[in-house]
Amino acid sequence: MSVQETEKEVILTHPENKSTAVKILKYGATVYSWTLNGDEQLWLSTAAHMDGSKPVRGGIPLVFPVFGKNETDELLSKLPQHGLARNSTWEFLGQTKSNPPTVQFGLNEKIANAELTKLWSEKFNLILTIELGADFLKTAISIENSATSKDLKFNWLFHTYLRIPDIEDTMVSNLVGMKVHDKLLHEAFIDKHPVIQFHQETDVVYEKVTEERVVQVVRQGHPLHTVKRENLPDVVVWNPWTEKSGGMADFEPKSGFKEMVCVEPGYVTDFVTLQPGKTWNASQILSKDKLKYQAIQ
């Protein structure tokens, strides 16, 4: 069988290649492993909480309805950093396609983390679709405002941890010419650098990046990861480096920052405002692809 369900997780195996698989925890609907021809593509902390006690450090945590810690919105400011989706146990809705194997998970205010829905009592219905291709992994989100008279305001982000051999000779490409907000410098500017290189902690948000921009993680001229986006105009690039990783109890080994980079497609610079009864859709596709250089347009 290409889909196996246990009490805590769902495992998809590609029917044409047993060494290509994806593993999803029901807690947070968190993809925590994606192997392609036997090679792990995602980074997962060895100290990650896999028991539902805390959000998972690594894989693809889901950020909703707020990115970071909001200080200004009357309702969203009550929530912890990154909201409630990664802190809730999702319902496994079943398999929707056999090849590529595709499954869905659901979350709404009735089954989400009760401690957090007390703080943020909006009505919503989320459906996450995970599709395991022979050479790609697609994660798609559908968000419905199930209220009858009130708009739903939210952020969404796939907090994707990509596994790499060595951060110091790894680059992220094809974001040149985009407006970027550096969260460490507290500055916004147009990035003129042809690639992002890593020599210290990096925490930047690229804004209004067109879908034609194919973000790639490149090492020594060889593309390691390709990230395509649909309806996700922002791209966060993050690496905690030495000091930040040292301060996170669930980040292990402490040298693990050398073997990961987060490339996170999202809608985080602004909020999505969704009218009652309406649905908003977005997705990311992770794959291997040929080197593609996109210069300033």
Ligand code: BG6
Second form
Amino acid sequence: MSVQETEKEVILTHPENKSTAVKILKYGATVYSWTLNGDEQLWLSTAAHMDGSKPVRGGIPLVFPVFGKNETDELLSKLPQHGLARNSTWEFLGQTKSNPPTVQFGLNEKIANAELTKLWSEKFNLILTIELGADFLKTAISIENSATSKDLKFNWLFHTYLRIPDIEDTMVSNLVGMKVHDKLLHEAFIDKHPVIQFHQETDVVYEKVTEERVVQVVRQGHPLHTVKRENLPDVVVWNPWTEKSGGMADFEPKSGFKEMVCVEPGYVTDFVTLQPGKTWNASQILSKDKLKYQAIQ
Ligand code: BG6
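Please supply the coordinates for the form predicted together with the ligand, as a counterpart to the form predicted alone shown previously.
Then the entire complex follows, led off by the chain already shown.
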């Protein structure tokens, strides 16, 4: 059977290769493991809360309706950092395709975390579709404004923790020439570096990156991960390094920052504004691909 459901999670196994699988916790609809031919592709903290008491530290947490901690928006500023999707239990809607195995999860204001919908009482209908290919993992989100007369204003982001052998010899490529907002320096500039390298805490948002730009995580000339995006113009790159990870109780082992880099496709520089009854769609596709260098256009 390629789809197994338990009380807490759903596991998809590829019908042609049992060592290719994806595990999704109903809490947050969080993908917390993706193995490709037996190799884990995602980083998950050994201290991650898997019991629904806190968002999962690792895997692919979902960020909605606000990225980061908003201080200015009348409604969204009431929500905690990264919103309410990662701390709500989603409904498993079932399997929609047998090969590649594909499943859906749903979330709306009626079943979302009640403590948080009290703070942000908008009407929405989210459907997350997860497709496990033989050589890719696609996560697609569909967001419907289910209100009858009010616009829905939101950010969306896949907060993807990619597993790597060693951050110090890892690079993120194909973002050269893009406008980047450095959240630590509080500055925006055009990034002229041919690749991103990591020697300290990094928390940057590349803005309005065209879909043709395929972001790759590269180690010693070999691509480890390829991240493709549909309708997600922004790319956040994050590594907490020593001090920040040291301060996070659910980040273990403390040396774990060496084995992860977050590449997070999102719609976060601007808000999506959706009219009543309308639907917005976006997706992330993770794979292993050939090395691709895309110069400044
Ligand atoms: C990233 C943000 O997306 O998420 C960082 O850019 C933030 O600023 C990080 O620190 C982790 O956030 P959290 O809420 O999961 O600790």
